[in-house]
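What follows is one chain in structure tokens, specifically the form predicted alone.
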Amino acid sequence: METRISSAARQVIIGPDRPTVLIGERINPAGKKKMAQAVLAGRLEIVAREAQAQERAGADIVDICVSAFGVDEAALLPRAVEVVMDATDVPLCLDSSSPAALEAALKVYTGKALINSVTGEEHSLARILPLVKTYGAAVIGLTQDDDGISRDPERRVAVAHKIVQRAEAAGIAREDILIDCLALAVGADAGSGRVTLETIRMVRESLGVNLVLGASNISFGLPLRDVLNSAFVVIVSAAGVNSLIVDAAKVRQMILAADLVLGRDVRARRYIEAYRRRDP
């Protein structure tokens, strides 16, 4: 099963036996004084100096979230859109919980975006999927519903099972589908990676969509994430998550290292052809 994401000159496959899609998460005011600053004030060059640094750093898809306090995030996410189509041509996840700015988005992208995300809560499947369906977008599954993010495994493939089950039934084609495991903090819960690895396990083996994940989460409020989170984005990646939302800057050595392992790279051309290309 292959899911297609594309800008107006660029197309990416997501797909078991491919190498590992990345997702920059860098356009994010969320912990970025900086960057809050600039968005709320409707300057936007630091959002598209931004995007061009993560296609530089190797990511495949830029996700773009402009969500601040006081931000009217129906008339800046279009406006963030159209400033990154400009400066790249990477295709973009458009990544926010309101379906007026993601309609408003949608209207301006050019090409076959990814919409970051619905849940498995009732608000949002009502009013994601038939933006998904009208725009022919692709959409990552959040495994939450109404009861929260579950501990149990099994509930969330059932949250899982559910977000499709509405999806097709909307008429979105299962690999336009695609489902997050959910990464929590090992520092606040120390089991709670191997729920994620084992809720990978059975929504791969039950439902055989593929899967992205937030990866950074795992090591939040811990020292050395960077540490973590390589190692992390190694392990989801040989258990089956096939695109990670993550600082490609700081992980894509460990993906390129991983894909090789996992015979996702034939002859090992593009952990070369990354060795060639690297700073003296």
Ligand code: THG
Given for the second form:
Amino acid sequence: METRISSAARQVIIGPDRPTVLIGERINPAGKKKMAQAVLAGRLEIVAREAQAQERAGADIVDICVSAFGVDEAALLPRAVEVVMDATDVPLCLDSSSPAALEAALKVYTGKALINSVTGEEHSLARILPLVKTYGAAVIGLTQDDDGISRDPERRVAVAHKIVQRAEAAGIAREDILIDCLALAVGADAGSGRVTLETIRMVRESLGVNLVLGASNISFGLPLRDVLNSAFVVIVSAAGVNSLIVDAAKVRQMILAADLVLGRDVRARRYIEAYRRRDP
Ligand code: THG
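Since the structure above is the form predicted alone, I would like to see how the form predicted together with the named molecule looks, so please show that one next.
Next comes the full complex, this chain leading.
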């Protein structure tokens, strides 16, 4: 099963035998004072520059989130999308929990967007799935519902099934759904990594859909976050996650190595190419 995301100029394919697709996470005001202030003031140059930097660092897709206290996302998300489309050719992942903001962004986006995200909550399914269908987009389904995020993998899997079923009933093809089994901070709950891995295994076996993961969540609140994130992305890649929302500059080398070892980099072409292009 292959998931296609595109901009006007470029197509990215997510699939089991393909190299891991990196979705750059850095356009997100959470935890970034400077970006939050700029976004709040409507100064979006920093967003354009960050998109270009992530593309140079190996991001295949760029996630755009402008959610911050006091921000009118329905006004700002489409503007951010326009600014980024002017700055780069990378396809975009539209990251918002606001259906109005997502629709405004979809209206200006040229290409097949990745909508981030729908959940198993009734209000989310009802508002987001029609947008996916109308705009011909793909969508990330988060394995959480009206009861929140379960610590029981079986329940997360049940939410994944519900999302896929409802999406297909709305006329959305299964290949246009990426399931996010959810990574939570291991600093808060040492069992959270295993819950994610068990969910990944079961979703892969029972649904056969492509998988995405916001991997950096795993290290919130702990020191040496890059070390933890590196270990985690390798483990989840081996478990079958084929796209990651990450800081591409920090994990690209590790993912190139993992893809090669996992047989997703024929004749080591990408690995060697990255070595040739490295900064001397
Ligand atoms: N799943 C899906 N979408 C998501 C997430 C997910 N979107 C948001 C988030 N989780 C993924 N994006 C980020 C972005 C930043 C960070 C973590 C996840 C992060 N930022 C640093 C911080 O907050 O401390 C700041 C970085 C900096 O200052 O440079 O860790 O799970 N579908």
